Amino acid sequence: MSKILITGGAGYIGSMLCTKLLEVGHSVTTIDLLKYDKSSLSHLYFYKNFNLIKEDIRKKSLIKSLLKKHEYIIPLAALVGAPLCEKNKKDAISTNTKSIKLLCEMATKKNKIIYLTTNSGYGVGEKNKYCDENSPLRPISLYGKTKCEAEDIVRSKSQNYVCFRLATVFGYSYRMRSDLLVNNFVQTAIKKGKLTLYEPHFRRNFIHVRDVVRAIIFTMKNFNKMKKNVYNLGLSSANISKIMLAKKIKKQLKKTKIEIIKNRKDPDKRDYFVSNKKIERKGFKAKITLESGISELIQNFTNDRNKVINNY
């Protein structure tokens, strides 16, 4: 079994990966500031190969010492989303990009490392057109940057390296977020018994965290023949635009009345579909479907009262 670490791993992808590597057998160190959940990765301190360090990864000499003792690395650690970084530009770059390149010029060849990105590089795709990995990078915000530059750092100083470029993420999680399109759709439908769209004809591609999960540990099985490679990671069933995603949650709340407000802008200008192709010939495909992922968080926002606490 490996040694593992994981900065970030409190977060949303985070704190489900420790919990399924760990009950694989592996043994997981994490970095986390623990800045937004105290307690999503207390189900863990019962394992004996489970290390969390309350820490800054941007401290040269902590990372040092612990890329010697770890053979995968996982940087997940990062400030999410376009709101926190635009209203936190330092630390979006320090933390997103330069942290990323901290590790990579001290990484061993020992190390190897799984990059997670963001499909919103892609920006704006073409009306009929898939983006595969080959198509242009074009970020919108600055998170979508620092992601694609921090991506750029890996493949450019790293011989050891697997990326993923991660559709829209959604079910539910340890240390929730309710920000993320589909969570965010299932709780206002709730909440308010309506959806309102703007622009709902833009297109998104969707990949259940689970399935994110069992990807990175498919990587570990298979990183020889997926090494030194970028790959997009989504479910290919759920390319669809965001008025299919509020008819698709209408079908289980049958209440939801579905608002479409003609004269405005979305703020989030990211419109794409994404194939998915390169990765399911490597023989991973993402299982979870849309469906029983709006199950899931429907039962999770009715029965669960906590007040998520989002990045911003």
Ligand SMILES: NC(=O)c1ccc[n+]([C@@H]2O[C@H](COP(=O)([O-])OP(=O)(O)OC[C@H]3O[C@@H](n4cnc5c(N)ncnc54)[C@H](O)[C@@H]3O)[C@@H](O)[C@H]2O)c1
Given for the second form:
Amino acid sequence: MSKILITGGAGYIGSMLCTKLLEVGHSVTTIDLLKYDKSSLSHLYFYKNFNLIKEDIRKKSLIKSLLKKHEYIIPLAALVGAPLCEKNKKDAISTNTKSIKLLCEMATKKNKIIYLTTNSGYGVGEKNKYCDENSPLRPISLYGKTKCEAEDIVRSKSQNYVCFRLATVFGYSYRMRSDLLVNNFVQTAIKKGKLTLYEPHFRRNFIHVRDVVRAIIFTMKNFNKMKKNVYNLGLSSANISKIMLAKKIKKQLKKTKIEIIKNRKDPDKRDYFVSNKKIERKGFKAKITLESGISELIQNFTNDRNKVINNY
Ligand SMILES: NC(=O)c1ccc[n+]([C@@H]2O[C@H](COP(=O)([O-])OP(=O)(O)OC[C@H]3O[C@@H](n4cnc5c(N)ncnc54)[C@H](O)[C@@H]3O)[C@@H](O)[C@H]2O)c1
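Pass me the form predicted in complex with this ligand as well; I've looked at the form predicted alone already.
The next block holds the full complex; its first chain is the one shown before.
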């Protein structure tokens, strides 16, 4: 049993992660301001080894005292997404980058840090290529920049870290987000019966939120052989274009109309395939398919419409 500190544990990834870690017997403390969903962790209150602290991760003295008591540190708290960071520039920098710097400076030798960032900077201008961990990251949004800088800080200041560059996450979570591409397409197809695509051949990589959780647990079990490294983390069979994704959704929601707008540019310039070979060689492979994620999302958005509180 390990003692784990998770920041942002009430979020989309964090609420699924806290739940699984407690289920398998670990002790979990999480700090979260509960910005969006106040009840995404309520089902965990009965665990004696669960502690939710409603606080700001920028509070230095709190973080310092918690670092001493926990072995694994999983900093998820952030302002997530380009529009939210554009609206709150100062907070984005202090939450996404400065707090990580502070955390790394205060961490002790015993702390093992598992840090998640986005792979979204890879694909801008790299058209016919599989991006691996050595491909240059050129984030265009403030969100992407704050996360890339934080990854650099973790890698330069800590000796005991594993960093993941995540594909776009999909699937059901206790704190639901519908701004993520697969989740958004499924919700829109249900609500409007229509998907409108710009630049439909732009390619992306995806991963189910439960596979992200599995990867973190795998990392804890294999920390020594994985540490001091950065890994892409995505589902290799889900390197697909937006039109292929829309067609997969139409297979399950047959009445969906797909409309392609020809002369309009997508502001999101990502167009790339990502290689996940490095982590697969270490023995971890994401396995939850887009098809099963889509069917789970159809259930969620059909039956539980009001529970989504997006970041912007
Ligand atoms: N979801 C994805 O597709 C994806 C992809 C790549 C990387 N990530 C990274 O994974 C992490 C989690 O993302 P998510 O999708 O779960 O986002 P989320 O917005 O659902 O969760 C973020 C959580 O952080 C909390 N938070 C924000 N500022 C805080 C502060 N100052 N103090 C305390 N708590 C604060 C929020 O209340 C929220 O619960 C982020 O670091 C994000 O950059 C996510």
